[in-house]
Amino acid sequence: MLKNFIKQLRITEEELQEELQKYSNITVHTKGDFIIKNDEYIKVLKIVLRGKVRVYQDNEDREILIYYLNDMETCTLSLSACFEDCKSTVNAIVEEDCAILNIPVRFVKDWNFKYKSWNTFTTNTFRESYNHLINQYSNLAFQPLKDRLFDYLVSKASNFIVKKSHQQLARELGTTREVVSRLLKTIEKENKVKLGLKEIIILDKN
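Structure for this chain only, please, in the form predicted together with the DNA.
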């Protein structure tokens, strides 16, 4: 699995490959495990090799999704923490059993100037995350919840189907279950989705 990662990232330097072998380790986790907890120090860079992790912020009784980590994705916030010792401001919880590559923070920073491919990797991670977050931000600012919900469904659908409960959707969008139920009903009346139990079928992507 580490080899996949090395390949996917185009880590060509043999020396870096060896360092990765030597200093990183792979851990496995099952659904519901917390990978990162709010207000705890971040000591390793977490890269999801396989599985799915939800990274979110919470606020009293509500939450908002920051991002999902899927196969071969890196937690940008823990990457950021590698460059300055700091506490996490988010939680990360395993949604699908996963294998995680853990790289102690002290290496991540050094490698950044030592290995070109690592430099490219960290820069791209930051860049993509930043652009993604700006989009999220302006959607949150401008789009009514109904549109954000529908767009979210479309983005998360595989084969036009989203297998999530209203509660989950509410969490990820930073709202409440009742509101999601209500909005889904109105979207259904517009013939854009069909609602089932823990399953939503997208009928019309516009």
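Since the one above is the form predicted together with the DNA, can you give the form predicted on its own too?
Here we give the lone chain, stripped of any partners or molecules.
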């Protein structure tokens, strides 16, 4: 998997390839495992090689979804902490079984100045995360919650089925279960979804 990571990131510097092999390691995690915890110092940069991780913040009894990490992605907030020696402001929990590449933070900053390919990786990570957060802010500011909920369901559907509770959806959208339940009933009346037992079926993606 490390070789695939090196290939996909187009890491051509032999010295960096050797350092990755020498100083990094790969760990395997199952659904529900925390790989980053809020208010803990970031000592290792974690990059998802395979699987899916949900990054979120706690706000009293709610969870605010920041983004999901997929193959070959890392948490931008953790990456920035590598340059400042600060604590994490987010939690990251495994959504789908993962293989994680772990790199001690002491190398992350040095590699950014030493190797062009690593600098490109960190720059792209920051840029893509910034664009995602801007889009997310625009949705929060201008898109009605009902539309955001439906779009979110469509994005998370597998074979037109979403297996998430109303409480899970509420946490990930930063609202309450009661609001989600009410909006789902409205969307069902519009014949866009069908509410089942512990699942939501998408009837119309438009």
